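Next up is one chain by itself, shown in structure tokens, the form predicted alone.
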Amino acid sequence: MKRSKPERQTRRALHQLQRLMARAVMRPLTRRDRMQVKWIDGRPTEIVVNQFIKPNDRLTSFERLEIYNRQYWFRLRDCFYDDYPGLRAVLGDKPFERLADEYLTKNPSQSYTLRNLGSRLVKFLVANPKLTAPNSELAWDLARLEWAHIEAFDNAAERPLKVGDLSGLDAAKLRLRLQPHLTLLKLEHDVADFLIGIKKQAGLRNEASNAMEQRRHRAGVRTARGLKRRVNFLAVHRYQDGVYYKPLEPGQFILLSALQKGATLEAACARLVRLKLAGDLGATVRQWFANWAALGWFYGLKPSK
């Protein structure tokens, strides 16, 4: 039904509203967690805010606004806090502040769900690796695995293919569907272990005095900038409901990477034959398979034409 005149006006009246509410929520807070008292265009932030917010009788206009402001910043850190801890922990409680201050502003949520915050930040830290000095490449490890974390959580699971159904198929035709769940990484430092410790010390937060949890934190760093560069491979992946870090042979990686990229399960076996792996290839690549399958890797056959 077409809507008329004063109706369009009065919807875009409110779009308005809206557009300007949301801009003075989300606007970054001072360095003292406060709300900025200049607007965008230099006027006080006051004379905006005082055209569509009322004060009461205990607060102004500005205030009231401050309080949603706040909230909006303190709600955001707290997420990118607990999605977080293995980076927190290389780069100490201020620099991790400094950074998520730095990324949120840059990247503010495009989406429904906090659970995305973190999907521009590895990024992020690649362009500016003066944020998380001397610790650079750790840092974005760290970051890769942590994200990788929260895809596996809550990624959708598809209905696993069995050993089975993979019986009789043409390998120079078939291409396989992985999990959306699950992500293949190449890291430089060996940070699993490291990143599982801290994700345990996290979960004891809460039984924790305030001197006990800043002596963990204080070895957690410690224990962070000891790790030994060490090129590594790993699946990460989602099994009943859990998330796992399985580790993974340069092969596997291989062939994994190249079914994840759309090859054909022969053109991504034959990237195996330069490693010139001991034993039976076939044996091996079968086992490897049986393994997979096992844990519901792949979801779907998708033929070649």
The other form holds:
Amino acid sequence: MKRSKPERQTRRALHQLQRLMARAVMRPLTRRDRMQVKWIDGRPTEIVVNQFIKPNDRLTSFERLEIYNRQYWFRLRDCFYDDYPGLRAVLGDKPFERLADEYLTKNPSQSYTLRNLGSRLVKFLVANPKLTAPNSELAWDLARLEWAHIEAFDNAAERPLKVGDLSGLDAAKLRLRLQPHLTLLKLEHDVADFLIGIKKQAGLRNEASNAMEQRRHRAGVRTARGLKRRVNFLAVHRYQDGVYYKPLEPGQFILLSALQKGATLEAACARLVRLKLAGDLGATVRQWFANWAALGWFYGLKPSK
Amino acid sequence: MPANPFNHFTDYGIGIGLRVPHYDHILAEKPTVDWFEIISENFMCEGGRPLQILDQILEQYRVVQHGVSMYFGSPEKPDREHLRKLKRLVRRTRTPWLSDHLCWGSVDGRYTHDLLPMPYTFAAARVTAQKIRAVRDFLEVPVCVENVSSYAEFHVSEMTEWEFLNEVVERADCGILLDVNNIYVSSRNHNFNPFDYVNGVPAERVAQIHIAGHSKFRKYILDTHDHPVIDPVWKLYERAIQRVGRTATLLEWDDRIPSFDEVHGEALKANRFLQRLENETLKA
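Given the form predicted alone above, produce the structure of the same protein in the form predicted in complex with its partner chain.
In what comes next, the whole complex appears, and the chain from above leads the way.
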């Protein structure tokens, strides 16, 4: 239905007002967590805000809008704080807050749910290594693992295939799908145990006093400095509604990654030959598939091209 | 009060919000609770523990959905994927009605995740009502809109907040989730008499009532849902049920959440007002 002109104007006017207010609400705070006194074009913010917000007998227009501006940032920082405890422990509170503010300024939420707030963080960190220096690569590892954890927590789980479902199918044409909750990671540092430890501490912190929180937090930073640099492979997945980090051998990672990218079973297995694994390759791969199928990692069959 | 599409939930009694710290207690102890309100967005996922918990709750309890991100007051069309996910959840919970806020919070695809106040204009009421109708038609479930607490007012407003609420619900032909704590908070922030608000809404459209606590600052009050309900809010609640009759009532407690028993005990304080109302009705 085509809207009449007055209605279009109505919508446009409402839209413009909301766009202006949203711009003010989402602008970064000052170092002291206050609303910026200068508007985007250099005018005093107060003059801009006075045009659309009424003052009252206790607060100026500026102060009234500032409540929303501060709440916006406090809410998003809180969410980020909860979603990335590992990254926070590595960077420390202040640098983490600076990082969160930079990221959220350049990547405002585009989803109705705060769950997706960190969906573009890894890309942002790689593009802005100064924000995480001198621990950039460690920070990337943690951000990837923590995002994979979020994905594993509540992404879809399709009806899994059993080993028997695969028998008799032509490996040259067979394409398997991996569960949407499963993420395969190649990491440069041993971050899995570190993050598990941090999450346990966070659980304890919820019931501890503030004084204890500070002490525990510093302990987290100290541990992070000792994290070993070691290439390792992980499958982050969900099993019976719990999130697990399963270490993978290099061959397993290569095989699963190839399947995830859409290779046929035969083509994916062919990549293993180059690794020259010891023992009976066929028996080894069959055992792997039996384990993965038991964990329900495969579903459906991609149509062969 | 005669039954009507928006106010026939008289048997729902007193509920509380379903919150993570209480999951284990509820599933292990199975306490008697009239109903639980869930935040829809927390369960609009594809799988995992949230849905597993929800299914267990649904086996034992009645659940009503309450949303925080539909943004009826935003002139942009509702996101189809959002609506589809919400409808899947509506089918899962079989919620008898669904509520969200009379506010806006996103613009040009960017979300503030806040419940921002509306300019109280006739034009904004028309736009908002259209969106409520569209959402209700898609979801095929009665929709109620909740008044938000606010800290700012617009120069362009042409009416009071409750007049705006009336304008919207009449145009959209939808119900009201009357949050008496939000009325109290806004009345203190904007200098109006909260009883004028409670007396000014169409009683026959009130399907549910929210009660909650808040935080007081020197120059304003913030709606924090982290305290017990204060007496002036209970007085507003009493007045509200005098007008609308026995109505589904829910206590919100979202931050610094105490034990399940403490939250439930606070909610059940509403019973003394409901009991008094029933006694008065019997006498009459």
